[in-house]
Structures are given as C-alpha cells and as structure tokens.
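The chain below stands alone and is given in structure tokens; this is the form predicted on its own.
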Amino acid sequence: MTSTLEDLRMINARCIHCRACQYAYSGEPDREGQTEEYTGMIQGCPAGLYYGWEGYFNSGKQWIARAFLNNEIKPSKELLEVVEACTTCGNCETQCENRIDTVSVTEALRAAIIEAGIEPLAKHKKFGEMVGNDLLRNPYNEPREKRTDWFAGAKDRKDVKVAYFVGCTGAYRQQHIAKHTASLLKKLGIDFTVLTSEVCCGSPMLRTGQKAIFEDVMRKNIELFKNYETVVFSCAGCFKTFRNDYPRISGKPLPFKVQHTMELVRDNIRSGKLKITKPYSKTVTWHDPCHSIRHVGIAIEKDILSRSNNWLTDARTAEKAKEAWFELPREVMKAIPALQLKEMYRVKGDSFCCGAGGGVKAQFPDMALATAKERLKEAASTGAQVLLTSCPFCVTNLSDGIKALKEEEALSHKKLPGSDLEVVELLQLLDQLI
C-alpha cells in the first residue's frame, strides 16, 4: 500500500541541499514579469516565504526527513507542526534537477511522525474523525445523506457509463460549482449520474499523514465507481487524488477512466462539436491549480520517463506532453470570444499556490490567507479584472483573500492590490457562455 518514509530513503538521499526548490523560474532567470517585483528568480515556496526559516522550505524538510530516517531527530508535536506547514503544492518538485518526489517524501514524513505516536494536529485530527465517521464521510461535519441534495437529476443510475464525482467542497461549500458542472456536462451531451454513496476522496487524510483513513475511503470509492467506464471531476484535488494517488498507493490501475471536465470541454472544442459564440469582454488572468495542473503534468512526465529506455530522447517527449497538459485550460480560454488573457509571472509548473492545500487552510489559516494575498497581488500586477481558476478550494481561499484585503483597506484607508479582483470558476463561466 502507501510508501513508507523508509521506502523513499534512496529518493530522499538524492537531495544535495542546493535550494533550487525554493524558487520559481530558476531555469528562466531572464524572464520579465509585469512589474520588477515579478521578474527574475523569485521565491515560490508558500511556507518558506511565510515563516522564513529553512525548516519550512522543502530543502529543510528533505533534510529533516533524512535526519528522522537516521534517528538523528525524534518525533514530536513541534516537529509535526513544522512538517505540516506545507501546502504540498509541488513547486519544489518542478524546480528539482534531481527529480526528487518531494511531496511524497513530505507526506510520508508526516505519516511516519504520526505512526511514531504523535497525534495529528488538532484540526487535522478532526478531519480524520469526520472522514472516518460513516455518518459523515467528509471533513465539513455535514450529514452524508445530504451530499447530493443539490442535484436535481436521477441519482445512482446504473444504465450510464459516466459518473460525476462531486467531492466534499463542491457538495457542501461550493455547490454552485457542482451545479454548473452538472449543467455543463448535460450541454456537452454527456449522460451521467451522481452517486449518493460517494465518500471523501481522502486527499485531506493523505496530505496530513493519516494513511489508514485514506486507504479506507480509497477502497470504498474504487469499489463504488468500478462499474462505470469514466469518472469525471470538477474538483482539482479529488481529480489528482484519484488519478495520481489511488494507483500509486493501491499498486493497481484504476478500473475506470478519470477525466477533468475541462478535458471534456477541450476535446469538444477540438472536434468542432462545441463552438462558444457568447463573448466574455473582460481581461482575465489564470491561476493554475496545483493539484490539477502542476501535479498532473509532473505525473504525465514521470510516467513517460518510467517507461523509457532512452532518457536523452524521451525527456523531450515527456516535457512536451507535460507542457501540452499545462496548455489545456489556456486552449479552452482561447476559444472564448473577446476574452483577453494576461498571464501572471509564475504560471504552469512554476505557478504560485493559492495557499489552501495540504491541510494548511484549516490548521494554519494565517499562512493560507497570506499566501492567497500574495497570489492576488501577483494577479493584480497584470491589470486583469478577473482571476479565473478551476478548483473549488482555490476559489474559496482566493475569495477569502479578497475579503481580507477589503477589510484591511477599510481600516488603513489605503488601496491594496488585488482587492478589486473578481474570482471566477472557469467551469461556471463556460456553463454561462454555452
């Protein structure tokens, strides 16, 4: 099942503490941003930027993992607090020239500390209690039977080939995203259903080191959806967890195909079945969700290289395939009439995190908010009116960041960059335009 920290010892040993993982665009130091502040080689680690100490950067965490493996550091609550203060965004993995699976090491280190007898941090422990409770099966403490109340269509159908995995945030907190996704799927001519027995994908459990609960919900979801040909997603985190983590941790391929709804839109645009005619006359910038863009792109690259007999040639193929995935939402946006896209400086694999992932928003809300405000500041530097993204959690945290900026403005009577931005989910926009 799940790789232990010991299993990753040799991967972790490749870290030479060069600290390249602390930056974004470390391979493009001459690239210019919209402003001087966003030009050149800038730091890209949310935890490192917020706390400032080496142990909070990935470079420090990799050496903490090595010390833990060598019994040079003992498990403690204080150690877990440092290791958990990470959004697992994966920017460090993008920058690493030694191709270290940095996020897997960090997640395994969290699990190893908990398995050594240290209790999960308070909010994370509560997650586990709620997701592990058969009456809830979600981290929001909501009744399980209300998970699909938002859906007006026929549920639990067995006569269709496609099921929509809604996810906890879409089901309980960002229901408008779930509703727009369902509407969009219907407009694309996809006959689908939602399942009332759906449980949390387990991402919050895996990210915070609670392996047993994660493996439990993983098995339940695989069993629940095994008779469908395709499972589609609107949640970036759920998509990444199913696509990347379930096969890696179970050791078996999924019995169904997984697709993000954005892929379906892109495929229909390419085939000519979908032509968007309604204009969207606004200047937008795009925030790449870490889970569905960077993590999936890295996984595509690794999969090609894992089957390669000649990295010299196949590395180029892998890089092109990864870049093609990064372009997916951009290809969709280009099909929207009148939409003007102005890119931020840190994009695609180098994108800066919204601040919500890895259990950070619940346990370290100040860090999550500070990260969101930094990303909003970068978005504002482009001159865009709208910040587009496609992830319920990104929408939540970036919207919270705007609210916080407006509150700060009211107190200081000083204009803050990013406070005027509008955060819009791209799937919602597409449903309104098609």
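Take the two forms, superpose them, and find the largest set of C-alpha atoms that agree within 1.5 Å; that set is the rigid core. Small disclaimer: the values here were computed from a predicted structure and weren't measured. Positions refer to the first chain, counted from 1. First, how it differs from the form predicted in complex with the partner chain.
- Residue 381 shows a C-alpha shift below 2 Å between the two forms [criterion: core-superposed Cα displacement of 2 Å].
- Put the two forms on the same core and the Cα of residue 35 is off by 2 Å or more between the two forms.
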The other form holds:
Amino acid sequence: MTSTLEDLRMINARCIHCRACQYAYSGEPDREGQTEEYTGMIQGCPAGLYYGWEGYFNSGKQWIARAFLNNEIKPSKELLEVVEACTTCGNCETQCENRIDTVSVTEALRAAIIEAGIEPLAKHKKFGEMVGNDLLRNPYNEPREKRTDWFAGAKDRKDVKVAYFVGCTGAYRQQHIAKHTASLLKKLGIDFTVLTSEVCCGSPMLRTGQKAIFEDVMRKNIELFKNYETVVFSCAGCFKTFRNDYPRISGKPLPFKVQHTMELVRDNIRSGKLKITKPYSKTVTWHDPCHSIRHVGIAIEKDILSRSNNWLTDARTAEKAKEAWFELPREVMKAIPALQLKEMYRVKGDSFCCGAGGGVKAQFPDMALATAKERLKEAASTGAQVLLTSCPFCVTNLSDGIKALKEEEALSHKKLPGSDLEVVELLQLLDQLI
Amino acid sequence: MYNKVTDDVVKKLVAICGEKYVTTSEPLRHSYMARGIMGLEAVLPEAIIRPANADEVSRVLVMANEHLIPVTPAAGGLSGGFALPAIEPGGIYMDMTRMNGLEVDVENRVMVVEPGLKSGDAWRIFKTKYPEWAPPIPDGAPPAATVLGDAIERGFSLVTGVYGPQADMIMGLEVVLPTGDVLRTGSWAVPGAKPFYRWGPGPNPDGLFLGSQGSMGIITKAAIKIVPHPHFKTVVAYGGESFEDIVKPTWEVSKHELGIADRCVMVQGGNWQLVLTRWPKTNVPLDYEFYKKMGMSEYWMNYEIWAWSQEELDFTLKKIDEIYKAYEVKANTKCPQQYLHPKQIASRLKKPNKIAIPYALWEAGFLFITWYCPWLESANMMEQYCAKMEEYGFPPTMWVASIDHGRQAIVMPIVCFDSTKPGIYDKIREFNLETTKSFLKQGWLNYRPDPFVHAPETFSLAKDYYKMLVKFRKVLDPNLILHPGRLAIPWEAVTKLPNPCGEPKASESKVSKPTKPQVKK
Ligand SMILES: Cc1cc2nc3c(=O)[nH]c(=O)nc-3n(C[C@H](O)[C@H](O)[C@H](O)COP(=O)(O)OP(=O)(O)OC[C@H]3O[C@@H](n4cnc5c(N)ncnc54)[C@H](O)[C@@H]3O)c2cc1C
Ligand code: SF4
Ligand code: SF4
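Switching forms now, from the form predicted on its own to the form predicted in complex with the partner chain, please provide the structure.
Complete assembly follows, chain above in first position.
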C-alpha cells in the first residue's frame, strides 16, 4: 500500500530532474511522423505547456514534493494551486526511466497539503461537499434517488453475476452513454443489473487530494458490489479508479473482477461470438483516454514487475503486456467494417491528454480548453472527420474545444484546425452498429 | 557579501522581462531544485526569470550589478546542482529556455544555437530538414539537455571520439558580459562576418566562457560545427579481463587517427556494474555469474562506427577485430567480441537517449563525477576509483570514453546512492575529497569541478592559474555577481583552505558598496 506522500518518499527520491517527463516520445528521437511538427520527441505535458514554468511540469513537481517531504516548503494555497494545475494524465509516468509513480506522488502531495490544513481549491471543495453528502453522493448536485432513473431494467438484482457501475456522469449528465452501454451489454448477452445505492467512485476526490471522502466512497462501493462476480464500466475514470486505485489505497485486492465494456466487446470479437456487419464509412482518429488506456497499461506493467525479482529479464515481458493493453480499442475499431483509422502522432502511452482530468476542467478551465485545442489540432492533422474516444470527460472537453474553435472562427473569419471534427463515443457507436 | 532580492529588484525584473516571465513563488522556486547528476550542493534561488533575448539578459545583469545580486544562468538544467546557485543568497535564476533558436548553414557546416535549444529538438529538426548532417548533441544526455549547455560544460558529444570535447566544436560565441556588454568572438566579432573562423581577429577569449559553468558571462548564441551524418552505422563491443584490456586495444585502434579511427565516432566502455546498477538492487541478480552466463565480459568497450558505405563499415569492423586478435596474443588475455542483439545496437545508436537515467533505480539518486586523464592512464584511474567506491560502500560502476582518438579519457564513476539516507551527502563528499586529493597528485583533472571539492582542491595546487582566473574574472565581472561560488570564486564562499591569491584585504572580503561597472546603456 503506497498511498501517503511519506510512503512514496523513496520513490520520489529517485527523481534526478532529467526532465524527460516533459515530452512525449522522450526516448524516441528518431520516431517518424507525417510532419516536422509531429516528429521525434515533442511536448507532452499539458500543464507545463500551458504555464511554462518548471513547477507545472512533473519534473518540477517531484522537487516540490521533495521539498515538502523535507519540510523545506510550507503548505499554502499558492503551493496547492501549482500542484493542482495538472490533469494527472500520466504522460510523465510513461517517460520516466526511474519508474517513478509520478501521478501517485502528485495526488499524495495534494492530499498532504490539504491534510496539513489548507482548504481544497474552491471548485474542488464543492465537489467534495457534494460527494460527501449522503443525499447526493455525486459532484453534480443531483439527488441521490434519481441516480438510476435512466435505467428501465430491473435494478438491484441479486440473482446476476454482473453489475454495471454507471458513474456520476453516465447517471446524470451523459445518460445516453449509460443507455447505449446497457443496450450493448444486453446485445452481448450479459445479464446484469445496476445498483440504486451506487455512489461516486471517488475519482475527483482522490485526484484533488480529498482523501478522506475518497476512502469513504471507496469503502461504500466495495461493500456494495462485493457479492458480484464482475463489475463492468463505461466510464474511463471510474474504471481506472476501481481497477488501480481501490486496491492500492485499501491495501486489499478487489473482491470482484473489473472490466471495461470495451474489453467485453473485444473478447466477443476475438472469440468469434460477435461480428460487426454494419459499416461505418468514415475516416476516424482515436483519442486514448488517459485513465482507461495509459494508466491501466502502466498498472499492468508495474504489476508484473512488482512480482519479479529480475527486472533485467522481465522488463520486456512487462512492457509487452502494457503494449497489448494499448491495442484494445484498436482491435475493436479494426472489427468495424469501412472504418478508416488514421492515428494521431501522440498515441497510447505517449498520448496527449484532452485537458479535463485531475480536477482541471472545473478549477482551471482555460488550461483545459487550451489543452483540448492542442489535441484537436493534432487530430485534424490526420485528416479525419471523426474523433473517436471512450470517456465522458474527454467527450465533453474535446466538444467544448470544438465549440471554442468555432467561436474563434466566427470572430477571426479564419479557419482553425479541428473545428470541423465530430466527437463520437466508441461505446455509443458500437451500440448503433451492433 | 551579496544582497538579497528585494521587492524593488523584482519590480525592475518585471519591467525588463514582463510580469509573465518573473516569479518569486516559493513552490516555483523549489521546482528548479536538483541535488545530483553533477552537483549535490545547491541553494534556492530567490527569483526566477525567463528572458526573451540578449537585450533583456543584458539589462538584468546591469540591474543586478547595481544591486549586487547574484545571477545564475541555466539552460536545460541537466547538470543538476551545477545549474543552480551554489551559495547563499540564491539571487536571480535565469532560465534561458525561451531563447531556443536554431539556424543551420550547411555550406559553412555550422549552426547557430541559442541556449534553450534542446538536444531532442535539434535532433528532430536535423532529421527532417538536414538528414545528411548531425548536430553534436551530448551522447548520453537525455533529450532535454541543450546543445549549448553541453558545450559550456565542455561535455562529450556523440562524435567526441573523433572531434574532441564539445567545446572544441565552437566557432564563435555571443556573450553578454556580467557588466551588460555584448561580446562576439571569432570571425563573428566583425559585424556582418560569418562564424567561419574560431580564432577571430586576435587572441580568442572563448576559453574563458567554456568551462566557466556560467560564471564569466552569459552566452546567448553559439556557432557550433555540424558534422556529416553518414547512414551506415553500427556498434561493436569487445570484452576483457581487466580495465587494461579495454583501454590498450582502444589505443591501438585510435592512435593512427586517420582511417578506421576516424570512423569510430564514439568509443565508450566500462564494467559489468554499468548494467547491474540500472536496476533496483532488490530486483536484479547481484552476482556476476548471472551476467557471465549471458555472455557479458566483466569489462568491455563499445565502438560506434559511422561509414559512407557497407564496404567501409565492414572494413572498419574487420580491422578492429584484427587489432583485438593481435592484442589478445600480445597480452596473453581474452577479449571476446560481445554479442549485441540488434535491439541493443539500435538503442545504442539512438540519440539523444535515456540510457543513463535509470541509475537512480538502484537505490534513489546518483552522481556522475567526470575526470580527464591521458588515455593510457585511465585503466589505473578506474582501478583506483573502483577500489575506493567499494571501500565507501558504493557499487563500483565505472564508465570511460575516448576523447579525440584516445588522446584523453573521460573517466566517470556513477555513484549510486540512497538520497533519503541521513548523512549520505557527507559521505559522498568525503569520498569525493579523498579521491580528488589523490588523483590531483597523479596529474589528473576534474573538468566539471564541483565548487566545494574539486575547484578548491585543484586551485590550491594550481595557484598561479587561479590568480590569473580571478584577474580575468574581475575584469569581466567586477562585482562577482555571476554564478558565485563556481570555480571557487569568491574563494571564501566555498572553502576554508588558504586562498591561493593570499589573504583577502578586509576591504575585499566584504563588498559593501558595489563597484559601479562600465555598463552598457
Ligand atoms: C542522465 C544524464 C546523462 C548525461 N550524459 C551526458 C553525456 O553523454 N555527455 C555530456 O557531455 N553530458 C552528459 N550529461 C550531463 C548534462 O546533461 C550535460 O552537461 C548537459 O548537456 C548540460 O546541458 P544543460 O542544457 O542541461 O545545461 P545546464 O545544466 O542548464 O547548464 C550547464 C552549466 O552551464 C551554465 N549555463 C547554462 N546556460 C548558460 C548560458 N547561457 N551562459 C552561461 N552559462 C550557462 C549553468 O549555470 C551550468 O553551470 C548527462 C546528464 C544526465 C542527467
Ligand atoms: S520524474 Fe523521472 S523523467 Fe521526470 S525528471 Fe524525475 S527522473 Fe526524470
Ligand atoms: S500528469 Fe500530465 S499534466 Fe500532470 S505533470 Fe504529468 S504530464 Fe503534466
């Protein structure tokens, strides 16, 4: 269990401040790209790119964390503001040859500052209050009893092996994704239920350093779902939180199996049970959600290494397992007839974040928007019509980016790259095609 | 002897660089910290600025002189503690990364770089625009290291085996002197002239700035040679039973300088611990037997070869092999060619790379200590170093490279340590002090001198050199505001050893009033 900043002292102490973590493809200077802009090593940290100061890059944050651990810097709002302006996307973690759990350090530092008496930042505090409120248990200020209103099927069933963890965004803001997922699960022949007492997975609390509330909802969810064999997800953030963070922070393995719906689709395609026949005649590019792709891939790799006493021989195996995970959405897209995939330059472990994560969208909206635009520019460079992804936050923030680009176009009368893109959720598309 | 950064100074910095590029934020100041890589000691800067051009640099220096505030320049910051203030008060930290221009002149085979140009960016630009040429970036430094930072440090580039230390590639500098004056060196000194002739119209002062680690002037542009980039490349490695076995055959390969030696752009080696200590000590076999079974010799030397054709490449490989075979007979030893997997070759050829980063995995932190000695003496130096490392409880990880056809060796122990362990920094300092004293007596030289150990120890012996250095420094920087502590100037700020220049006069030891420099308007 490595959840407090103190627990991570030795890991943080590995940072030599080499700054490789500021880039995407920091280890692939010869990587071929389509243009000069997208070739070799390029900027990969949304926070550093936006603010420019070293403290916003992970490399700087690791040294802020070290100073904090060594009592060289006092907790303050100023400190928290620097440390919270990071999407926890994990590009830095991909780059670090010293295998520092960069995002865990950042999250633990946020928690340590708050535990030292500094109030969470205004927007984050509000989330905390709402998720901590027994009448709400979601960051959208919606009544708890309405959480599963979108679902027409039988709820709280005990006679099934599979439960669908919907998450707050699916339950209240993007109910169409929840509905499409439910429909997709049905089409895959999965007998499942949703639970009316489900509470927020806690991801926004953990990311923003509000650990006590996180631990409370984590315990509630584990207790609630413990008698199911499998819990399935549509939300990238909830999936990552259950899969990676619950065992890490609780110190115990999960009492159920967790799977993203996309895995179920892929498994059905692989076994030949599912064949998609309806074509999707569009050129698409794929945006890897940081939570469900990069973070899970890295966790797979770290898990293999944690069980190895010879990293020299096992590192390659672990890396291969991580890379195999990155292929998951690609395998699914390949099975869609007529879909033409044109990959962006920064993909998989080196993917560039949409800009929404880690509490940034609410607290630092300008940074979130600038990051989305940077990603849209890259998506547009592929010539794709559709930007496909599978995460409610990526969908929202990238769509907001397109809106902002359109507004800028209206003012400047100049065409901006990315404004024509259509953002589509892959699970929704799959439900429409199957 | 220096003043602290006041609100008034901050206002002046803002007036010069703009609000967006000046900060005194406590967390942001801490974020530049580093203790490791080249230097363990560093203090916190009081203000960080990110100037946009030489004019802003000059105006900041004029103002810093007026207020007697120290200024430390930093490019990529990858020399760790060396790119941070060495002594209190930390003063102004000048982050040069916004100045990252690059101009390439393939006809005159030179590029002009600004301090912020990262190796990874230079590599990308050359790959896409000038694939027949290569920028001499540091061989093993991560991609965020800058071309200029490495030249200032006289580091070793990817073609160091042929072209010598990185500073030898310089064709001209644009330097903002601590007084604010801007100086151009080499043929560049003549307005409108290209940087085609390093030695310029008269005596060339370049050497004062290269190896000064930012203490003689702030370099805002450097003209640096670019090198041809043939695309027939490989890496071949030979093992040995001792350091001698890797040093002597290399000398045989290198000494003719022309022909095969000129194709061996990077020749580097070390011992098996170089592989071992890249992994956590709890998760890797610690016994050499495991590595032996993998076919790895205890010592080995790598030759990175660049050639214009496959025939040339094959010929070079054949000749190197013949030299090794002859050496084996002569020295009655075994130097087996090491099997390198194509992936290992590809990874070695990759520039810039991250090969040297993971030494912090062994425990939690590392220090590179860099020494020069005549090539043939390097085996002896490495033996002595390894013995001392073991005595102090450090794994004896040792790396060596040939500089300029085996004229000199750069010998570099990688001291892997646990930075969380109480007292560890004192222990490393003791180790550093003991080895430095001993090596200096043997005529060897630390070329990236630590301000607290190497520089004072070296200048305590090279007294006349130090006196001359201080004189030059005072001409260029009358108030000694630039990167104080570096090169042991001012002496008393870094050491208690007797000052080679003699006891400072009372009036000199405490500078109360700044000398009004002849500053640029
Ligand atoms: C993992 C690793 C591997 C490395 N491998 C190599 C290698 O293969 N070869 C090699 O030579 N080095 C190597 N280094 C050392 C280091 O990367 C180089 O010294 C580096 O190139 C320095 O460049 P920088 O831009 O980081 O300079 P910085 O660290 O920013 O600066 C270097 C020095 O120059 C001064 N300075 C910076 N900018 C200016 C300026 N504009 N004017 C005046 N002074 C200035 C600074 O104060 C500092 O003292 C390695 C380092 C690491 C961490
Ligand atoms: S976190 Fe890793 S990659 Fe980033 S600066 Fe530290 S050691 Fe380098
Ligand atoms: S997690 Fe993402 S935004 Fe945060 S420091 Fe790392 S790369 Fe930057």
